[in-house]
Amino acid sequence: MEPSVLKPLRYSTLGGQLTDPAIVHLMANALSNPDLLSLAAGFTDNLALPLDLVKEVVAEVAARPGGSETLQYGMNSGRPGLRREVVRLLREFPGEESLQCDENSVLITNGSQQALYMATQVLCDPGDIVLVEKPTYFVYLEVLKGLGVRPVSLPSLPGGRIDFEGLRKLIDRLGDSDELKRLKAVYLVSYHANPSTRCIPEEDKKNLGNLLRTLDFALPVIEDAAYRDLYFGESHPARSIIGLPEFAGLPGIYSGTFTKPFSTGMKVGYTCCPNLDLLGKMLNLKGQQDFGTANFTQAIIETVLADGRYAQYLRKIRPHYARKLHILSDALEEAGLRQLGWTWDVPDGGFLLWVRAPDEFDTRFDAPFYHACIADGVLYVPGDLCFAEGSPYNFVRLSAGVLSNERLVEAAKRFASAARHSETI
């Protein structure tokens, strides 16, 4: 027989354009070379997680009578005593205590990236527009690039605040160009944010309540708070988009995660979405992925939230990534990082430090910097990812999560000695 010849796949218009997503090329590099420290990966510390803590929640579930029933499929909606502890958990923030959802408004999910991509494909068409701040979490700029779906920039003021009079223009532009039509939806990562560390206040939250109300369509509002439970002193006292009268009757989409504060390795978030008919389309989406999260794990999470030792647990962790946020910062000082002209603030949530390089710096995959950072024996995220316009490139975001102290202050020395070498290339 002839050798067969190899004939070329006819793709969809997605899987053609669909590319290696940054974070997997960080992830990997992360996971396959222990010599390579990472301050790029967004994991938590192996070291935190509650290990003991599920050895006995597993036993416990096990032992329950009809205990084997967490091993069966659950429901597509997800567990009605876990939607209802979410519920709960929510009315605990500051001023949420009269929410207005129910467990029938709540889906759990595989994490909050699922919720992030259902909702994304529920609203949106390929050449659609979502505004996003500036910068925004570069996971879901690379959804919206694989969805054909275009992000642009939030106009903002210095320190990062929504310029509203700026917005307004924006909106009167897409207007004039008649591209208001394809404006579908509004992201945001309202506290303790990745990258920028920043919460939005409650202030900008309803002025934008206020604005999309004199609209002449429902523009829904995503808010993506998958650090919200991560604080280190007091929680963010602005209510979620959901919790205000101002967006009362206007589609809102309230993302939280169980991951980061709690077990990566679990996927389990949950979304809580009142407007019903909203939910039902992300309901059915999610049936024809997976019709359910895992059941298992889902049971995991809810017991540690109905009694308390979820709460107990992230009394624990809070001081921990506080301590490894200032390790961290404290040792690119010590290193001389800021003498460099480099600058950032140590946020008072999450693990995250977002880092401003002299203006003329360049920190993308191919610069010159990046690469002697790899030399060096170190990895970070560049900025430009965080941007929908791909620039700046004088930032970049820094983890605390994953490495010991020590490591830590290693990785440090490492990437201040990358920034003094790259100064004098």
Contents of the next structure:
There are 2 protein chains.
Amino acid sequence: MEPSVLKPLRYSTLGGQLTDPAIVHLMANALSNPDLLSLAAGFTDNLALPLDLVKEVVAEVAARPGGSETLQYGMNSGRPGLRREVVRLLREFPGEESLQCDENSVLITNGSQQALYMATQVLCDPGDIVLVEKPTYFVYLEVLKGLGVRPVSLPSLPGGRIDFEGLRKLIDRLGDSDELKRLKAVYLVSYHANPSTRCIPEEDKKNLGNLLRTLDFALPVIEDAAYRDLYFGESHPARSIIGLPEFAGLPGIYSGTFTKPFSTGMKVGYTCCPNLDLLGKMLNLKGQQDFGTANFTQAIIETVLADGRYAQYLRKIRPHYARKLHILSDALEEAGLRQLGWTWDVPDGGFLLWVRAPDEFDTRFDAPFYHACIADGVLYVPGDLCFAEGSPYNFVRLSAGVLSNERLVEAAKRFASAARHSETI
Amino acid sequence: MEPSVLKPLRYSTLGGQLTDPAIVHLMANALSNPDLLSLAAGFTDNLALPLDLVKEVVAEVAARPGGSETLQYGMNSGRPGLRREVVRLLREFPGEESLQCDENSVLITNGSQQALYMATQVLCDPGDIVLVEKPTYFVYLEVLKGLGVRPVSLPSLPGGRIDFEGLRKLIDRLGDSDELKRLKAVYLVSYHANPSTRCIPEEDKKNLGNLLRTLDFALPVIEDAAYRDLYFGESHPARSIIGLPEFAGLPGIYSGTFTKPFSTGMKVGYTCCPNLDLLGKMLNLKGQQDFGTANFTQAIIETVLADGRYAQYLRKIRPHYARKLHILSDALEEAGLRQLGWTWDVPDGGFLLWVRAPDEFDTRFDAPFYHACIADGVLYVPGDLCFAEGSPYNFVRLSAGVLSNERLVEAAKRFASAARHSETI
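Return the structure block for the form predicted in complex with a further copy of the same chain; the form predicted alone was the one displayed.
Now the complete complex, all chains and molecules, led by this one.
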């Protein structure tokens, strides 16, 4: 052993505390163990991915005069044409026709994840507080942890609606303990949420906007709308925080993505932030982190957005995921999971189920049920990962996205069998 | 105006200080003003970009059984196949055949820029010190500024070699003022460097390794080898810091890229870091920032690396850039720039010229010469941006990458004419 190996390596304060995010473990599990049927990974369905369409578009781009610009650096903020398409896309949602923003309010990012990270990095110092839902997107909890930020749950009513009386009290309490200045953002996953599958009703958003207007500082809301495009029937009627008059003048960061609805492997997301000061800070950070998302993948997505093939693909993919979700839900039901006291709703968008086990049931990584599932060859996301604090242990997140219909049925059987077995031990 | 607009928005300590990086300005200038002949942008040549090859590869991928996995999420660390190809590529450089690393030492990033950012974020707190060359890559100086880190110049001899006696004294001085604990990394641009166009001789690297071994803490070296593949004759004989025995056991971060040699628009770079503790910290940060670079662009590059089409393309592109550099240099010479006392070497790699004006000449953004160039329709990078401190004002960085041969000649004429004109005022 070289003597120098033993010398201490000094990391930054936060860098030294970085630990392996659960998302990385779960993705590696899913990718490296093909026998394990994964209801965990938030992957989309390989067989439904638009590979032929992408091939077609690349051939068109290659035939376009000056098409090689797509292999050249683009702008830090993203392709102007793609940013215009993002605005058009947002304005197509009901009630958002007159959304007050243009392409200069849009930033293209490496999936919506980079937008969430940058927004948090720009707003929060270590020790600051971000309000999150109960449950919330577990990867975002790890972003907060990595930046030393404290997640605090938004008070909620049974059923998941925001408890505004509780929120008022929480804000008063933070004020009393001189912690209100540490409160830096509210993070909402608002459409077919990961993991709760809920949509936040417009009334809750309006009430939140009205409450935030009473504060004597500007508290940004980060709205994560990653699954908004993946509705099954009609798009959810609630307007976004950047579209609601109750949020006018409040700093809002709306983040969406083309990963889930189009191609996770292209890693193109976007942020719309009409507050140009806040957007400018994110742009400056982006200029340091990578000075622009890959121009090539942006160009592909811009093309299909502009000529309608994106919308066409979505019309095909929405019933596909609706079917898969119902197949998973039906199979769990047929395997007798409801009789064991487990409950869930089948959502009208996305490809996730948020399943509640009986109260005393323990679904955590180290619990017998988790090991029983691994032994039976099925993987899920333990629900306790998705809570800021006071985590219940009896939830799981199941994804119908990645497995074939046959394998979904098989995975449901294995899952229910492990549940039955864990009941009796 | 909404009253709430006037309420203060509270950023994080560093977020609030973020300013527009020069790279973003320069890129936006180059992209938005086609009449301006840009010798500034570090862009590659659109016409030489491998668009037909990429089209061909995408069609092959689309025909491959299971090819749609390329549109799916990949691993946080990058495609295993691409990481193996990176190791193979590194081992092909002379003297690096037995490089001690495998695909588990490799991390795929969004260009090498993300690797530089993450390495610095993992290592440095605000107020820490990173040693940089004189001159150094100006975008990295902005990364340091954005993270609140102090760049300090490595002492150097006339001609650019490292002044080891000076470095010793600098380290002693830092020790005396109790600042040595703030010293967190050394950043080297080692092959056909941006902007100096120098290669660091192997002897300097060896001496640096030997000096670092005498310290009682492990000081990581970040080696930025972005232009290593773009040599004209033979690859530069100096081994990398991760290949040299003098660095064995020292933490080294080697960062390379497929942007400059293949496609800037695909934004795929890589890091090889045999110190798995340090790499692990970067991986964990990557897991939070975007949990993986776009799988699709990685798959394209993996394919051409594996079947030799990458090497073939490089054999075509190297003489192309050599020609362009010579055209620019010859045109500047013919336009009489050397007679005005300007000097430069034509490097044997990359596509940059690092040009020294007479001592009293001022090339900064606000100087008459800069405005004369804009008025004449030619853009350059002022050299003073590339220094940590004690910046001379009489350098410019010129890039032969982006303009056609005819436009290079025209740009050189404009540049020399502005230089002559600025002489006489």
